[in-house]
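In the block that follows, a single chain appears as structure tokens, in the form predicted alone.
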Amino acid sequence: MVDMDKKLVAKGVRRVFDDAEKGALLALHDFDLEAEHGEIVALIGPSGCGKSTFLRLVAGLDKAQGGTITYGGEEIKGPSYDRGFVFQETNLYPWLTVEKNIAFGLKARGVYKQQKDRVQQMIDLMGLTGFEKSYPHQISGGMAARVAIAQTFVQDPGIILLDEPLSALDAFTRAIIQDEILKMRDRFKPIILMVTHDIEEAVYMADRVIVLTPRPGTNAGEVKIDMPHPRDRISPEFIDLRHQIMDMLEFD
């Protein structure tokens, strides 16, 4: 179970990468974030901003040179069963079937067998039944996706990072999986962060969107969507969000 009353918070936070030849990149500069258990937090923004970039940081994956990091109030220093993620390739072990890929990170925790019974429920929660068997070249990408999903669910992490998980999907299929993260996170109340370079997708899903400023990534504004779910993607409520989002997008 997740400890409801930690927060993620991040606070000026900057990352520079060394290229060879056009030299230091300043990819996110004194950039700002606060998150509660519960809530969905989209980051949007143009192409090299530090959107996942950001993710990486959160994960452990990847280190700031400057600002703070924490959890719960402890500052995040590498990664952590307690943070999912879940990237734009599914990165599925070929040579395992569906139940065990779910499977495998309970495993190396050396937790399954104390938790065997929530890869059955994830692949239940997440429309795998009847799939537990095939490898990951006998389902669909929809599946694919949905097998990537349920390895972090089933870990139940403070945090749950999404780093465009859905993007590759058609447009049915990616609506789909986007109810059913919903379902997911109000039965588990995790923290998910999502980077999207789809407005729609962040209007549907998030509580908040935070908007990034062209590379290097600062905060540029926030909308916050107050519609309870499910959402109507052509009500005129929905529909002014998505403007007020691209009209921050609109920069200078």
Second form
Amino acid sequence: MVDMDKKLVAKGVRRVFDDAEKGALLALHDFDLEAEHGEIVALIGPSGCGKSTFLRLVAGLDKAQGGTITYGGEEIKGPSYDRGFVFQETNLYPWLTVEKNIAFGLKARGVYKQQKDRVQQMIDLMGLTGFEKSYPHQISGGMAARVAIAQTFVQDPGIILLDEPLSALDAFTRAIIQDEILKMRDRFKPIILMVTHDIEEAVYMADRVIVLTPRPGTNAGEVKIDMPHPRDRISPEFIDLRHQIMDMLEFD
Amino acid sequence: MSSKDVIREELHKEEERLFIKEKEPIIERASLRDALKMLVPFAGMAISAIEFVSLPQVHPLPVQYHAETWLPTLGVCAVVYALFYVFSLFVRPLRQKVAHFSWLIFAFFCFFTLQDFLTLRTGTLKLPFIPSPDKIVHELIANWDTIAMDAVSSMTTLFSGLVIGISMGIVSGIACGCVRLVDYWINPLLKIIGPVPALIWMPIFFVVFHSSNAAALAAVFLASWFPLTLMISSAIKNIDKGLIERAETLGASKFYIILHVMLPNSIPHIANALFMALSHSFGAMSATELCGATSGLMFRIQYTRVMANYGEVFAIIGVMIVIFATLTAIMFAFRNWLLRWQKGLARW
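For comparison with the form predicted alone, provide the form predicted in complex with the partner chain.
Shown next: the complete complex, the earlier chain at its head.
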């Protein structure tokens, strides 16, 4: 079970990329963030502002050159199943069926036998029933995105990092999966950090929206969203929040 | 149910309709058209039999020769095919194959009819260099024990070479792909020695191993080890990083990633490498048997050719064709099974 009191704290995070042509490229500079369990925090900002870089740092796939990122007081050193990552490209393992893709992490950690039921539970929860034995090439993009999300949630990680996993989907499927992610949040109460380009998506799903400046990315402001779920996308309040964030994104 | 649930239901049904195919029955009676089409090979056999019985033999040189094995051979073929025919009438997958090949089988017998006509009946193709089909079958039956022994000898060399070469190829391929130090030492070796046919090392192998069989084994090993190492290591080096990072964030260890991500990801390349390994090692094996071996099918061909027994030469060539084609077919069946998850796999 996940310890609900743990917090994700990032302070003064800095990441520089070495580029052969342009020299050092400062992607993220003095970036702070704090997040609690049960919270969805959306990161929004212009392209190349280091949003995805930050997610990769939290996941432990990349190392920061400055600042600290801690979860429950412990510094993040490398990847762990406790910080699940749903990637933008839903490249599932093509040689595994839907069911086995979802069970991948449990098997890798050697806990599949004890937690076998969770796989079927997740399949039912994400509306994948009937597709257990299908291979990734046999299912649609929307289904694949669901499998990728289930693959992460089935492990019950403390932190879930969503790097625009829905950006390639049509608006229809997208709306449905947004609701499914909210449902999963209510059930498992992880910390969810999501990167998105879509302001509507951020306002619809997140409890807080953190706006980043253009490169080097740093905190430009934060918008709290206190609307109850399910949110009405055309209510004046909703549209007002969208405008508010839009204004914050106009950098010059 | 809310409207969203309704939409979701609809989407789900649509997906099921699109992606889950209905299974076709295995047992199903043949249509008249298929039943007739599958009779065509019998016509081929009949043509061959009629030609064989009705046309007179030109005087066979240099010795009087009684052609007496072709009719029984045709009889056996007819019985075997009749069995296939009866089963095909009811078993759908088998029927698809048999119906597909029926004209080819017909042509196969027509070819032998033509061969018989040009040799035994007209003497256009000179005996003993081009024997009649009857003579070939006759020699096959008369010498089946030595041919079988040579086949076993060849296959033993081939399989031991392949097993060692393939298993070491997989290990060194993975090692080259994952460990930079191993790659540093083995990669140049692959680049320099790899493209060279295994055969040119034969003189050295003969000297080093003092035995032609060991030399043949070494040649087969080299012919199969090289493509596997090369293909696997390049597949691992070029793997989509996303697949590995995904596994890392799901809690997989390095070792688990090698076995469950890198290795399956290189299976399409392994399948191609296996095909290369197999065809190269056929060549390597045959060539080593030609120079200095004392057993093996290729040795036997050389031997019988010197003895001017061309009937047996052709019989052994036939046996080699059957063996190599069967092995290749098994290899491809294995490949198709390995790659059952791949989209739009080009079937062989």
